[in-house]
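In structure tokens, the next block holds one chain alone, the form predicted alone.
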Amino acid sequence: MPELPEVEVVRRGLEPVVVGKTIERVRVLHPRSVRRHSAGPADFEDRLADQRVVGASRGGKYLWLPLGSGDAVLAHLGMSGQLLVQRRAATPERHLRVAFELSQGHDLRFVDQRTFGGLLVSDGGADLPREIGHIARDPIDMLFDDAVFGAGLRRRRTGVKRALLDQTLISGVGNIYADEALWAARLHYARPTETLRRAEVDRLLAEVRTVLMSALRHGGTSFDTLYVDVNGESGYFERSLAVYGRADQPCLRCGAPIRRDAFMNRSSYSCPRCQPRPRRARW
């Protein structure tokens, strides 16, 4: 699933192209892609016709397009969602789900092979859609409060990776970048949060930011063709991953074989030497 860097890459690609454009028409080609819009596909289409896009915003793993009306189009990419900018004459994509026909001959296309992602119109959501008001700020947000995060992390009384994936504590961090940051901070994913010292929390947060910003510079991580930017291009951070997806390969720091463990119906990758399992683990 796209994490903060991938979603921010898409946001940055959308901003210069869609902001200032008018949505002339919307076509919902698969109702599942607007299932979160409770009034249904026809209302989704009608609400957006003739609306002007005035921004491109992101919070954690969510994107939204503020509209001149004060409402917003809120998007979550899910596992395979793509927002692509195309000339209107371009051949429709195989998994095209929603098409926004914009002024000046452009289309904004929501393409989603697995249809786990979705769009909705958020009433009055231009500044911050209420549907995502519960998620925390992300660590590259200038208003992110390090002290509040540290206190909340230690109060969780859970494994540190589980806490990093809690979007109400810190948003935008998913499985890939949690593993990368924990490796860089030399912390095991099952380390109990209440045992973390302040210096360890500070180091972990610094590594989270470093990993996210590095991934952002590389255009995000692409393991297959399902994550691309608005021009259909893949990111290259996969080539820089230290642990994620490298089971049994040598640790880049000490040479020990990277370990893969089952974790929350996913996988967790770590170095058994650099990140020793704590005596009292929390999962």
Second form
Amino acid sequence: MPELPEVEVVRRGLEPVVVGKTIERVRVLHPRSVRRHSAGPADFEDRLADQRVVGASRGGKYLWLPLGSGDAVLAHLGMSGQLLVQRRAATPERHLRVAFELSQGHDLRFVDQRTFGGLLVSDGGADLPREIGHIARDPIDMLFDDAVFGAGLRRRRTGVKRALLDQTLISGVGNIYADEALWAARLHYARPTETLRRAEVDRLLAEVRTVLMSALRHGGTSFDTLYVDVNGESGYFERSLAVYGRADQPCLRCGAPIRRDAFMNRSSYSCPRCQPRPRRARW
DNA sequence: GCTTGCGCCTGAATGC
DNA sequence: TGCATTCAGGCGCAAG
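So that was the form predicted alone. Now I'd like the form predicted together with the DNA, please.
Once more the chain from above appears, this time first in line as the rest of the complex follows.
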């Protein structure tokens, strides 16, 4: 599941390969993948022809390629999206949605089984696409403001996990790392945000950073410059997860069986002993 | 304005 | 065996 660390791994993999190359031609093979490009697939293809890629940037779970024109290609991987660099002659992937033909015989390919991800061309978005202007900074961004986050979190009237997943409060955290950070901070996911003490907020934010940085270190180990495979990394991450996906297995801290609850049409994993349910819970 | 819930989407896993 | 159902979950939008 591409959350911040996976997206950063992709960005680091792409940077040395695509920066400096020219996009010779773009083919949109599935219109849904460019649904957020309001001018449509043909415009998407036309706007990018002959553009030079001058960078590879990331904010939260979004990735963008600044172009020589000052515009940018903005990408979100959704649930199943991948950005792969392949030789032009390589067999097209089954779920290939958009193909960028780059100079020097390589393709940048957007492959996305579930089509929850998508691409768009952002006008003048090279520095920061305005389409993601509403997203908060991510916690490993140097300019992330801990005090603003803490105040914003405690001002909410919701459960702490819901707040962590809200990209306008803090970006880059998804279901997996939210559960991991809450477990590390010994906080139940339904803890009302307004009852969090300052020290608990500090602890939570520290654990969010630890979890993200640790995943990033693991994810950065095995990619190939010509094949940036998000799924290839997931197996490695899985081995270091403390609660996510570990229903009924012993808590690594206290041994109590990890519980899995339905939450926001998905799952939440937590330790019933280390993370007791608050008397007053908010979902 | 803020919070909450749903629909989008495909394929693997599961159930009958 | 084969068909139907469930599940995974980030985001945008609409409703409350």
